[in-house]
Structure formats: structure tokens, C-alpha cells
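Read the single chain below, which is given as C-alpha cells and is the form predicted on its own.
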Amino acid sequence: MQGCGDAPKTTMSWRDYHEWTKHSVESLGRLPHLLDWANMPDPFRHYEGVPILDLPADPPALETSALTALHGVAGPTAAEDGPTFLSQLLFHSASISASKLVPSTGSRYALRVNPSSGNLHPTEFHFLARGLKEWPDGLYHYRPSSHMAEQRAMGALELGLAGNVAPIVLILTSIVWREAWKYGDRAYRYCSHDIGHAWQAIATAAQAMGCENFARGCFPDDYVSQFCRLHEDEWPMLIIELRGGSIPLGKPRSTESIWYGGHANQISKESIAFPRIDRIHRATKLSHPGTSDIAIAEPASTGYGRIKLPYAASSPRTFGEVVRMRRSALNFVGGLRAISLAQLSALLTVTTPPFSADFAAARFTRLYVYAHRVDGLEPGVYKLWPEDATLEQIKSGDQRVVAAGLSLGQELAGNACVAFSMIGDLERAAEAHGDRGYRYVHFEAGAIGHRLYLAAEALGLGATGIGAFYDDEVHRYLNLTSEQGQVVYHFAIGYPVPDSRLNT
């Protein structure tokens, strides 16, 4: 069943590549890839010769409470025009954040709002600005290292897609090389974990800035690339509208279409082919619009004895406060520190709101959590059943040294007071979506990560994504069959361990 579109042939199926970038033992044990540091991607994208606008600096703090923000609440109008308005919502979900120094040479570099898998950012901020107060219609790319617009066309452009007719359409898009250069094969997973970050950063800073979010996966590759006249190294990956009363608008005005373009900068010396990355997204791209809110069943509650959650617990951190702070751990404090199962509780809720998305008519992620330091809550492994907000233990027992060595051996995986398997129903997504299900899930997972990211901060914790674990090993320890899905996410949270290199 394909719920998107066709999907252009190819010879390698979503299967295909996921097997293939498998970690194991053996795949460990294959010819080392050495990171080339003169060839290093540079992390910033520009265009030569486009106007480039100021974005206001220091906008309004989001003084909307994180935690409400996560539960779907929307904060109050904040912006009285179109810059101020474009300016704090990227502040809050794109822009840098911090820097870390490097002792070694004395150098420094760049920590921003939205996650990455090894600070690489491959992804690009472009957005449509129709009808905005005192902002030109056109399009235009985010330059997060000067926090500035670079105009790349003037005029009332329209991406001509259905839904598309919204006065803010943001396009996010991956250069997958810089995930390759030091992930090489499996970077096309990070990118997909890196979109569904960066979505959940627009999302919820458009959520706490009082406007409505919808996100769109399914839409015409090509199509998107050549209307916004991307170099050959960035890939469209997912549209979000946004909309509502927060939206400063001016009066309706018509322009003529000015395309300025602008030369893209070549981010390394070179750019090596990785022919599988290249051909799953081959697999997964899209001719046309199609469909994409196609819902399959999710599995039915089988579970017993299960664990009621309590109240969650509160947090008067606000949201502005939380995504300027936000950091991946990297380490956790071991020893008896704990959290409280409120604060458990409180973590896991914000996972379960439903996505505004095209692809969200069923969620394909389950949650899989391993306590190690939870007062109230035997250690063990849990699954969350959020339909009645339960958890039920499918292993007892300290699970310290199995989490560390299911991720590749990060010990900080075992310090955390909790971490998590991320389980993902590719088959299901498949069937709903074809082939471009398999970004859905990885957008998913992403999404949930970054959630828990915030609600982590919020709740004076520290968090971390984990990519790289010993996938069939998850499976195996789990007792998951491949029908019942895979690993697609690894996640720990605790006390985090102060990194005296960061500079705020």
C-alpha cells in the first residue's frame, strides 16, 4: 500500500538500507572510517549575493511555561510586526545558542536551539513569508551564525501545493554529507532524528508564541528542489505552515517575482558519494502529492499489571528560558541521585500528545524505559502504554550495564537515571506509506526526542540523543520480533555532568 505516491524504482528498499546499517560487532569490525578533519563539513550554510535582512536582535522572551507549551497549550501574541515575529520564533528553535571551547587549539564552536547527532546540523531553514507587517513577501534562507534572513526572491510566491496558502510556510531541508562525513552509511537516520528535532523546535516555539503548526512530509521532491532552487547537496525533507491570530499581518500587497538565487557556498573541499544513502533517498522520494493520512491500526493493548502513572510533576521554567538553555549531555552524575516517578511522569506525558501532521494519523514509536534510579519505581525495563498512561515491566532487575552496552558501550547510557528504546513500526509505516514511511518513523522518533529534551531541562534535568546501539541486540534483549518493530532511537536523562568548555 502506498499512501504518498509513487515512489521513483530503485533497487534498494527501505529494508535494504536499514539492514545494512545495522551496528554489530562484525559491522564495527569493518574497515574503520577516519574522519578526514581537513575535509570537516563547514556547519553553515550562506548565499552569495541575495539581500540579506536583519533579523531584530534580542526578541521578546516566550515567557509561556515550557511544560504548558509541551501540553498543546498556546501562549500569548508577542510580536507587534513581521521581523520581531520571524525574529523570535527562530531565536527560539534555530539560531545558536551557546559555544564550547576546544582546549586543544583555543578555537571555539557553535551550540544552537535544535539538537543535532554530533553538533554536525545538517539541517537548513528556508521559509515563504506572504502578507507579514512590515516584512517583504518572498523567500528566504535563516543564516543562524549572524541570525539573519538572506532574501532569495521577492514577490508573493506560491509553492503551489495543496494547504500551502499560509503566511509562513518554513522548508527544512538536509545536507546529508555532513552526517556522512563522520557517520558515513547510517547519517541518513541522523538526518531523519536531526528533521524531526528541528520540527519539534518550530513547532513548539510557534505553539508558545500563540500560532497554529501543520507539518507536511508528503509532497513532490523534485518539485519543492527546483521551486526553491536548492543546490544538488540539499534534499527536502518536511514542510510546516504556520497560522493564527499571532501572526502579525499588514495589508494584502502583489509583487512581481524577483528571483536573486544566490550562490550557495561549498561546504568542503569534497564531497564523497555514499551510493547507499543516495539510493534510499532515492527510494523514499515522491512524483507527486498523493495522500498521506492514511491510519493503520496500531497494535491492541496486551499488557498486564501494569504501572498507573501519577500526577506529573509541574515546572515554573519558562519556555523561552528552557530552549536558550537546553544542551546534550555528555555524561550523566552515577551514583544515588534519583528522579521522582512525578518527574517520570512528567516526562513521558509530553511524549503523547498527538503530532499536527499529514503522517500522524497513527503513531508508528514505542516507548521502551529503562529506570535505573526512579523513586518509587522498581529499576527494571517498562513499556509505556499511553492510551491509560501506564507502564508495564517486562524485565526486573539493575539494568545499568545492559543500557550502556546496548548503545555501543556509552556508559553514559547506564549514569543516566533513565533511558529509552525508541521501537518504531516500520512495517506499519510502510504499509501506510510506502517506502517514505521510513523518514516518518525516524521524524517521529526525532520529534519525541526533542520533547524530551525540553520537558528534561524544564524539569532541571540534563538529556541526550543516542544514535549509534547494537540494533538486533535491542531486539534480542526486548523480545521484539521484526513485526513488532525496531530500534530506531536511543535517549537518556539524568543529572548531567558540568562541561566547564561551554560559554553562554
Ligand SMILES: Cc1cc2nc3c(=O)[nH]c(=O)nc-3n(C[C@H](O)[C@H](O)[C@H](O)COP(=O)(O)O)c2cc1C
Given for the second form:
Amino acid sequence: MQGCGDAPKTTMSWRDYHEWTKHSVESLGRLPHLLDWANMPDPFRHYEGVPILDLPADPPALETSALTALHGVAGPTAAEDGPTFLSQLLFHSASISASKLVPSTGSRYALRVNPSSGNLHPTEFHFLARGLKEWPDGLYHYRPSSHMAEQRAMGALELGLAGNVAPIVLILTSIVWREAWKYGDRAYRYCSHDIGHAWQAIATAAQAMGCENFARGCFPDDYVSQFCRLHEDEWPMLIIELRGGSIPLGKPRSTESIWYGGHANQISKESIAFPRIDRIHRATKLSHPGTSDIAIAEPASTGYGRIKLPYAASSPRTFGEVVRMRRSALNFVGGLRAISLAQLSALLTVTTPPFSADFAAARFTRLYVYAHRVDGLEPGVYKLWPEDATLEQIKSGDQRVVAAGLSLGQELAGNACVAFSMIGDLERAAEAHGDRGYRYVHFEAGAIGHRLYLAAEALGLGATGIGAFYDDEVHRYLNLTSEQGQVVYHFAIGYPVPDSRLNT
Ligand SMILES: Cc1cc2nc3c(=O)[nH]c(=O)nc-3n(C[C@H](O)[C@H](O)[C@H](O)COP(=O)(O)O)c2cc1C
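Moving on from the form predicted on its own, kindly provide the form predicted together with this ligand as a structure.
Every chain and every other molecule in the complex is listed next, the one we just looked at coming first.
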């Protein structure tokens, strides 16, 4: 491990980490970052030397309506056995769904159902299976490069975090180095967003397959790492339990557990240490199971807007089609073409159903909308009040240049029909969950972003998550005091510019 500068203290407060990783004109000048392409991390982890189990190719498509699934309506059961169920779940949440051409070399690289900052994919999917029909109990690591499962252990293994053992328990981990290679210290934020996206990719697919999901952010990190025998570069971030009648169960089989483990591939020649990332991770770790029975203070500001959101636009597109076709737009077609207020309403309402998680008793993130081209809505900035589905106008006039400028000058935020700032109440999250709350706010923002991606695709629009923005400039522009929160994620939705390099 090569050092990256300062001598590490044991932990770093989330406030210091957040301050340090803010983008500003000065910080971007201060930290020139050249990409070492020869040392680019491999986006695929393999645990070598273990049995590999096939997941059936071309599992049945998920025909339930995408917007209906996003509103929490369970889809019908289609899978008759464990392998088909797992294949269907992962095919619609974590698999490769497209590729892109690199014109200068003629090579192609993979794109997946779940988006990822810089397409670097720090998130790995592990799962425990228990009692599935025609699928051996055990611990598996998903191999998206070939849509297969690496069997890391066989037998009735239990994480032991909840009362009832769920038949499927996913453990999402982050290999932060993949993201830090490009984004440096700010990478911990992006990895946490990516976990939020991956969470909702699994949760919405499970919903569309008719089963319940529940996420646990509150678990002892080192215990879970040891239980799963994770390589040291992989950190457990979120656990998702799937239950319900649609999961095909077989006759109970009790087998002794056999560990294969496997050797984790080295993902780059050398991994550079980022002491600040180690410190924020350590600060947000738990050494005990924790409790979800927490009193959460009311938000600092409550209110309402004058503009009532109309009935939301509908879409005939199926969940399967939408998740497999979802892409990030590189840019949007500017000009005059607008979205309707009913489409905006459909986009906003998919962000409001409660999340199913032990840290989701309260929402910490609020949406500010930069409306550039929405029929029936004057250009301006609006705050969403989800409690009564209203918009409060806080600025009027053309926001295109400002929105692009705040997103580090990225044109797509100005060419979109609407752009968003997600404002996270980091203080309130910390009061409720301690330093761990820092992760939760970023998971929540990623989760909201994922729902926006899917709703946009369902409505025939394109979307892009934007992790790069001038933090304090956003606060100044929106007149936000620190009690009102900090910007944690940007987003843009509009008519995408076609990308000729894309092959679906
Ligand atoms: C957390 C996050 C932050 C992102 N930030 C940006 C950004 O600042 N600018 C941009 O053009 N794309 C951004 N993206 C989009 C990614 O580049 C895109 O997801 C990735 O290239 C994979 O493409 P796909 O979404 O089509 O699968 C972001 C995506 C995520 C999930």
C-alpha cells in the first residue's frame, strides 16, 4: 500500500470529512488528480477456486408495470424454483445490460442494470440462500460478468442479526478503492450513493417479483466481514432481507457448512491508501448490532407550497423493459421540448413512498427542483413538500446556466427539462443514528435517485445522477443555513441525446 499524504488519525468526524470533500473552485485547483490508467481497478471481483453455479440464462421477464412496482404494488410470481428466482432477481437488478464502444481502441466495456458513479461499480453483491427449491443453502457471491454465482460456502449459515431467518439475505459491499482511484477522498460519498442505487435495484425487482424486502444499515461491520470472509478491500455496507410467498421454497435440508472461501482477485497492481476514507469509514462503523428503536427529531422546517401537483402521468412500460433499458444520458437535447406537469408529478411521486429499512423511520433528504422546461410551470426553483404533494416556488426565472454551473459546469444539468438538488439533513441523521447516519443520508439520496432513473425511463425520458457539484455554492444559491441541511446529490432528467457508442 502506498501512502497518500498525511498520517492517519483513528477516525474523522463526518463533519470534517464532508467539509474536506466539498468541491469548490479552490479545492479543484488544489487537488489536481491524474488518472493512472495502467492501474485502473478491475470492475469485476471474482472469488477464485470455488464451485460456480449457473443462473439460468434469459429468466422470465418481469411484466408488471414499472410505475406500479415503484408505488409498492407487488407483482405476480413467475419463478418456479430457486435458480430461476435468483436469476430473475439479479438479472433485473445487478447484471450487465449493455455495452459501449471506445472509438479510439475499438474495445467495448460493460454497463449494468444498476448505475454507478464513473461506471466504476464499487458495489459487490453477496447473498445467503436458505431453503430455496433446487438451490443449495449457502453463501454466494454474484458474478455479473457471466451471470453466475460463486459458492463461497455451503450449508445452513445464519447471520443471526434478525429474529426470523429470511430465505434470501443480500449483503452489499463496497470496494472503495475502485471509486477512489478516480475521485479521491470524495469517493466514500459516491460509494454510499451507489449502495443506495443498488439497494433500490434489488428492492424494486423484489417488489416486481411479489416479495417483501427489508434493509438493515445497522449491523456490526467487522462481524459481518468476518462472517462472509470478505477480502480486506471489501466493506459491508447494507444487508437486504427478502421474504414472502413468491420465493420458491423446497423441503428443509440440514447440511453441515463447508467453507470454500475462494481467493479474491487482485483488482489492480497497486492500491493507493486514502487515510481520510479509512477514517470516515471507521467513524461510521458499529461494533454491536445497534437498535432501530430511535426517537427522531422533527425536521427543522415544515411548510407547504402553493402549487398542487396534478394527477401523475401513467406509463404502459413493464418493469423488466425499464430496468434493462435504463441508461444515464450523457447530455440532454436542449431547445424547446418540455415535459408535462403530470410527468413531473409522476417523477416526484415515486420518490415519496417510505423506504423499507431500519434507518428509514424518517426521511432526511429534501428535493429542490430546477424547472427549465415543464409545461404549465414557470421556470424557477421549487421546493417539494411531499407531505401534501405541493411545490413551493423559491426562485423564478431561467435556471439553466445556474443549474449547469452548480453541477461543476456540466451542461447536462442545464439542457435537461428538470434538474434537482437533494438536500440532506446530516445533523438530524447524526442525532438519530450517530456517525452511521452519514452513510444513511447518502444511501437515501442514491435510493431516491434510483427511483427517479426508473420513473424517467418508464416515461420515455432519460436521467443522470450527478455526484459532482460545488457544495457551498448550492447552499448559497438556495439560501440554506447548515441547520437546513447540506447538498448530497444532484440529478437531471430530460430528453437524452442519442449515444451511437451504445449497444443494448
Ligand atoms: C452516484 C452517481 C454519481 C454520478 N455522477 C455523474 C456526474 O457527475 N456526471 C455524469 O455525467 N454522470 C454521472 N453519473 C452517471 C454515471 O456516469 C453512469 O451511471 C455510469 O457511467 C454508468 O452508466 P449507466 O448509468 O448508463 O449504467 C453518476 C452516477 C451515479 C450513480
